[in-house]
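Taking the form predicted on its own, here's one chain by itself in structure tokens.
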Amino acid sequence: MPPLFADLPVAQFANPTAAAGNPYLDRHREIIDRRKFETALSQIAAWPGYVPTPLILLEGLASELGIRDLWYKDESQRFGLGSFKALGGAYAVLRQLVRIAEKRLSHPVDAAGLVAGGDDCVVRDVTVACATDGNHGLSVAWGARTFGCRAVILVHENVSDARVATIQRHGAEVRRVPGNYDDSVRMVDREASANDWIVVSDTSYPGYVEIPKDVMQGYTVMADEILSQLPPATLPTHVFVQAGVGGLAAAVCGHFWEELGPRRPRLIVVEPDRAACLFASARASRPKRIRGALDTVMAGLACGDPSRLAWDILHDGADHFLTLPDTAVAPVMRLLFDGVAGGPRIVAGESAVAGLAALIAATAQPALSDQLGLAPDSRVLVLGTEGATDPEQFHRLTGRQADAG
């Protein structure tokens, strides 16, 4: 392991409302519901290209670490587009243009048709935005494209033009507006009301709720496969994962909850120090916006106000709150790649890793290990949420080609 995660600055805070046998209550449903799941995967998995990604075994490692099994969720190679987000932002668009399908024919739409092309002129008018640190945008783009309607994408100034060229190559169009990540967020606002567009956005905020949640019910799909994939009768203790607005951790919070209650793993949520607006919200016990440039190479994880449908869930779900440093993630990047332990080759992006990374910090910092409860029968599950988004980047962080054989 590299020598600088015995002395990692790990900050860490242990949630005073999370417990294992508290129950899932109704308010928890409105945003991650079981119903709703089947829903999303029902229509999901009828997509071109849907297959489960992989949960690989990383034994060696867990080895390594004092553990007894580690499981890594490659998302690398989602819908050929990188990242678990294909699974939210595409489905959000979908949820939308049926509604207004079926609004406008006055009868019931079958998302299939949408898919399929067979109603792509009943909603060709329509445009769908967002903002986007890459990912998200690029999930919105592909959904537009491949349910037949249009799509505009803001960027903010630190959004690589790589990033940005994936996406247009995707049918959108992009604008590049200044700030950062939460200023795009507020700008896409201001422009959907301006020239009507539907904005489908990964975060929450007041007056804007609905269709997060169908975002959000998105990623469950992602949840749902782990448990599928995992052997029979073995759970993990522990689920790390990285976090920026909080969608996906609430989403795989929620949907192991409702799942397994007190049999639910404990949840670790990861964030880069210079962006951890759930750390803040959890000390204060309230949402809370941290403001700067939430400069972090953790492009993805760069968010300065947290969902709140995400707090929501997290604030009594989540059991500990972690930051790292952006020093942690190219060490992280490279063990992957170079199939650490015997393990297989494995690309991680940047935003991918902070999970690994910190469970790595908390097995060499025995203080640590011992308030998130890590011990030699531990079972741990972390989220490998992108691959390499943005190549280049990639190589100037690890020295690596991602496309290496």
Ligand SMILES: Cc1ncc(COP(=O)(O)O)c(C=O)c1O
Given for the second form:
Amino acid sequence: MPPLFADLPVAQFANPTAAAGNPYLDRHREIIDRRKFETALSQIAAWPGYVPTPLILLEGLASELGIRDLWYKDESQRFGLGSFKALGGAYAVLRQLVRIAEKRLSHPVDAAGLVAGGDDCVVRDVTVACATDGNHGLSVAWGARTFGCRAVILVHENVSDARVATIQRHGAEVRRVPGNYDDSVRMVDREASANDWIVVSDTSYPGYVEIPKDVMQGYTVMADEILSQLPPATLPTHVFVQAGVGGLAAAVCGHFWEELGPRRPRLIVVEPDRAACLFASARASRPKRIRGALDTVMAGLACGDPSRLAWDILHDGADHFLTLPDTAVAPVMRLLFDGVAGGPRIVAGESAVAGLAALIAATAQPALSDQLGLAPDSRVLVLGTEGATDPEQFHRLTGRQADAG
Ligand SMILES: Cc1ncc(COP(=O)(O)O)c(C=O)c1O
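The structure above corresponds to the form predicted on its own; please give the structure of the form predicted together with the named molecule next.
Up next: the whole complex, starting with the chain shown before.
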């Protein structure tokens, strides 16, 4: 392991309100819910190109880290878009288009009809819009094209040209706006009111919660794939999941909690130390916005304002909040690409590895390992949330070409 992990400055906060025995309550079900998951799964599984992404057992790395098992959920091939985000934004777009089509046609509309282009003329004039640091906007653009409407995507100053070009290739109009991710979220809200667009955001804020619930419910399809892919009668003891606004972490937390009850794994939320809004919220025990440039290399995690819905689940269900510096990212991307400890080559983007980096640091730092309850019989799940979604950045960080076979 790179020696840096023994000294990596990792901050840890143990959430006093989370406990394995906490019941999953109706107010949590209002956000993440088994019945709505079943609807999401039945619709998403019918989309062109749906296949569960691989759950990879990294045996060699587990033994090097001194734990029993380590699973890596590899989202690099999800719908050919390269990240788990493909599940959320596109699903929320579909739900909106079905709603509008039903209103216009005055009869129930089958989502499968929109996927096949059957009712597309009814929604062709609809525009969906969002702010993005890359992956969510790509999901919304893909959803708009697949289900037959227009998309306008706002990107902030730090979103790379390569990411913009990818979104444009999926047929969306991209507009660059000043400021950071949080500024672009506020701007799209204003622009949408003026232009009659439907905002399909991956974050929620006071007065805007229904559509982000669909986005998060889309992510639960990934969480549920994991439960089906684990060996029989085997569950992880720990899940390390990286967070931006927290939608992913909350979807995983909520789904596992509802499905597994007290057997659910310990959930550890990991953020960049330059954009740790959930860590700050956990410490304050209320949603807390942090300011500043949020200039982390982990582009998808550069968020200063937690999703209110995500917070409502994580406040009761996330066991630990961690932060780590950018220096952890490139070494872990390289380890995975080079096939660490006899494992397969894994292409992981800069926002995909914070969870694994935190695990590696924890196993190298006895105090942190104790705080997280890691032991030789631990079974750990990490979420490899994206592949090389920005190949130039991947090369800059790792010195490797992502498409090298
Ligand atoms: C690759 C990747 N991983 C993780 C996240 C974090 O998801 P969330 O913002 O829902 O916390 C993002 C967000 O864009 C992402 O792109």
